[in-house]
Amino acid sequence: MFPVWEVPNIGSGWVIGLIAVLHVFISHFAIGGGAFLAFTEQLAYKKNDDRIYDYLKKHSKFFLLLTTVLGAMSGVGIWWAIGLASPNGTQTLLQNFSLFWAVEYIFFALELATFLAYYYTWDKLDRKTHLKLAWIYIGISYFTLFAINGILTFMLNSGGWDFTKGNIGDAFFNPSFWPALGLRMFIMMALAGIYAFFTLSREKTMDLDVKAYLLKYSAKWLLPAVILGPLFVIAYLFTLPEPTQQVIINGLSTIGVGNFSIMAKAIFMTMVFAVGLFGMVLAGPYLNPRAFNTSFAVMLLAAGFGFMFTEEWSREMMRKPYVVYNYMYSNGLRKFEVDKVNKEGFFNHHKFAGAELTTLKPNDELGKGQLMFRYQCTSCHTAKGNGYRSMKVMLATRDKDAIKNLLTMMKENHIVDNKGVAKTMYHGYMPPVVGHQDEIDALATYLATLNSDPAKTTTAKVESSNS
């Protein structure tokens, strides 16, 4: 158990999400863009075309600065954010996959070293040898994808992994491993083409015929994602646990009546960005390469980022209410601990929450409830204002009794009958509320103040402190 990192208004989850999407948008280019350099240099070598070589030298400089500076910084940022926002989940991943992390870091160091050698040996090595460096880089970088993919898919589908046995092979090569690997490869290829549009748009002295040829060539890098991507998406969805599939189906089924769930919004926006991006590429760099400019290229980058944002958002929504599926909830509570915590009491079980409780004045019901909210709810909710999943907004006009009934129902939302049917409507969406009844009542007391009159809330706090 660890202390909780609170981020007002946006919540800690959004901090992770924003850093992660930026990193993924760059790191996917680090792999797909490397393949683009290799295949395009192979094309230049075959054609013996100095004009393509000149472009690749400039493109590789852009690649170097973006992936090794901003990409590396955002990678460090992810570890910083997840370590603060989800320390229990981070600990689980580090403990279970320590060997895979070590291998991934070794190959990441080799990846950086290889690309530095590639970039700084332009015109110093013969073209055939320099091309070999590009292919070596591809092999190394794809191995880093291979290593990280097993860990990411494990979080959404732990497969046959059993934490009591430590069968790490089953965890790494989980059912979603191969479909997710193929899907990410297609996305990486598409991003390689999108980034190439940007650097090509900046070419002012390039021969227009060569520029038009390279723009059309770059547009074709999106074709695998368009043709094969949907098949891998379907295959990926079928490998997800059945409860997760049901959440997706329920979310999509609301689209027809206009009652969008968060899941439906995320998936729908992903599809919109994907279709819109392909249409923009077709209408712009592929069919009208001579009219293509930097403004259009920036729009494509923005659309690509929008796709990655909603795609990652969809993936995170599919994982709810877990950090690691069927093992650890999003607030760090392990599934097998639920009954124990309900028996012992939350503050007796969580040493940091319990330590904070001792700093409160006796009978401080609001303070106690606020601690319950901080440690059990802030991983997914903010308290006041219009922040991310604000409880002030979501609870609306519910009074204390209504909130108590809601929390009582949520306490049982992990319980299923002998046929596997969930006992509450929140099963599959939110972790259960845990603790003794007086602790849950304190949480209800605190939540009821979020929409109450500020003057009354202040009076209540004073009376609580004087009691």
The other form holds:
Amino acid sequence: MFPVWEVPNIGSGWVIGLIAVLHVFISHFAIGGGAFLAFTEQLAYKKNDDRIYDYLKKHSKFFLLLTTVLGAMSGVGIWWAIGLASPNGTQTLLQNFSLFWAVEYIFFALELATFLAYYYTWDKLDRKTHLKLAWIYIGISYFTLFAINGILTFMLNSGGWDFTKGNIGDAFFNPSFWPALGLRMFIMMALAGIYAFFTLSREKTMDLDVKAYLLKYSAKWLLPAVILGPLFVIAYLFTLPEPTQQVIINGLSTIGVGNFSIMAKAIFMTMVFAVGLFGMVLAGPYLNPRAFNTSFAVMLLAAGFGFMFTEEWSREMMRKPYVVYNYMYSNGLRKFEVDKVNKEGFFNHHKFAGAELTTLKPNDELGKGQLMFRYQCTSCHTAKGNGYRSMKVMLATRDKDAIKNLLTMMKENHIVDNKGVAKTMYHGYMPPVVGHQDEIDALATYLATLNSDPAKTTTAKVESSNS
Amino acid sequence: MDATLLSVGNFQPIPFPAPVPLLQVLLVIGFLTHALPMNVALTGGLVSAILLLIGGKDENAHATRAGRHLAASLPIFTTAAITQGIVPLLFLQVLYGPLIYASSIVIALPWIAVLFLLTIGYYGLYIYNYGKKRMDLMKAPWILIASSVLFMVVAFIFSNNMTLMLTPEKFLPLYQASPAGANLNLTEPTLIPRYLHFVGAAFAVCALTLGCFGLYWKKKDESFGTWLIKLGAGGYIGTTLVQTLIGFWFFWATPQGFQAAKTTTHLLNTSFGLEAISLIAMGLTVKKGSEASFKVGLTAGILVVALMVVLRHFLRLFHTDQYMQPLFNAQPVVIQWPILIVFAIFAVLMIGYFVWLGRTVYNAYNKTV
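The structure above corresponds to the form predicted on its own; please provide the structure of the form predicted in complex with the partner chain.
Everything in the complex follows now, all chains and molecules, and the chain you saw is the first one.
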């Protein structure tokens, strides 16, 4: 019902994706890194070692500049981007969880205030009170994760929750809530260690023994992720909806024959980054701390970023074709309204698309088809050129009839029989195409103009102008 | 149905978690708690740079010291402004989603640019604070000016969106001109006076903040503290008089029905009364440097800001009532009591915690400085 934000070449989804990965990479550090500060400050007091204490002051400055500016701004950025790229999905989540977000805001405000107080009182507060601020920070920042985790996991596994009558607690504490919370906690601890490698590598005047000790100490922050991470991944995957599990299994089982699905690729890449990262940490800062340098630290950060990128990408893939699982498709269409829209017609259902239609000349088949594409397809596809999931590339040389057949099949994409067998091969990957037949024919007319074969493109344009 | 009504979205078929009036109150309170630090963050870079340039190379001059203290506080005000911005934006999207999502998409490119402008400006403040020792005393303030200018561009983009959402008849033509969102709401007659009025108010709030710094410093350094209080009071008088004149321009640009509404008249009369009190109190402060009169002026000044926030909300209600009221009337509400209670409890605890945290930091600094 809202206009669609057209982003040439990359599509609006990637705008969310790029901002989100950056945010996740920093925000996880904001929580795990807080724990690192508290435990390491306690260590400095226990060992009565001012060199560790002095390092922490510098590390906390890095923490301040990264998490309170870029971390906070990229968090706001996700909100900005989802509102532009997926307004219906954002509105669904906000209407449902607005009070949870309000609670998260409280913890976010407390988190930032506590960290600023912590940072600005080095050498000014007594040790006990300063450390107390660090412990408080851990608890508060963990609650920000707690709050957002319920919403993120709900998007992937709404657990058949009833949006109009369900208990909101059941939606929040959905089946994936606890394993995802645990998993993220381990990732946060690992990232705390990885970021510490970087700041330690920048210590040029630090005593080498202390530096080696702190590098080994930081490497140990990855251990929970190494030991318990895989168990929580498995637990998490088992809580996902069965069709999603099936798509994962199908994708992974075809690796042997080289028939990778995109989701399988994403999961495989995540595993490669995870194993590679742990191997690098073992070979580098843990076993050879004295040879460790900034270049190696940057490589570890890059590997950590790669891991987060592919992990978030996998998560996005698992949610396909929904933005809120089993409730709203990625293009904003609500699942339970598919039949209604087919009956009423797409332009009678989608208000803004209907408004745009009023500006077209009567019988402008091509314009109508372009609007169908804009409102039903651009959340996942670009039209021309070699952009993200470009329809020009995907349709290749299909002519209008072939496209019509494809769209007719796509119209039944949501249908599953009594035995759970989908009617089309695109089920579980794409939303159904919806609307009256003449609207879908118009979409076919438009798509045919994207055809890579110039001769067929001309034919389609002529047909369009004749109709 | 005409194109304007088709341009207004709907709510999702999901009940609201709290009654509309409560969400409206949270929106207004949230905006007030955002507006105060945001005003300082917005104009503080410019004000501190002017003070630093006036102080010149004399590091002990009152102007230099004031500029440095204000500049040092700006990252904290910016953090507070961004954090407190979550509340009004959250409830704005919940309550006015049918308008704000569309208007944001219509100006998507400048709207998404807000993130980059704000991030660069924010880092500029830290670059000044951590790099100033290595920089020329007369060159460093330009970083603060640059940050302030970036924040003012952000404010201008916000003004564009906040005015555009009130006029859905513009959504379709603007969107069709650029579906990628390379638009602004420049044809809106209230845009410029509204923007200038709010920026003027932001300078007044920044002046009040300098006066508050004076209250803090007076206990440690009487001369500097009194100078700051007088500066804050004088700055408040000057900026308030200018922005009141711009306010008339803004008022005359609003629809006549809004101007004639009883609520508008009541709110304006009350705020004029409070503004007069604040100006008289600040006048006395400039003359005598009295702490007490500054506090009276400060309280009255903040109340004026609060009333202006309410009036701004009333303007939104006036514009959007025809579209939103039918949607509000049809919108089911299922109160999420447990989470509402949790929110209320944590909100109270947050205030208590901030008091404790503030005291802890205050004591830490006053023990060692």
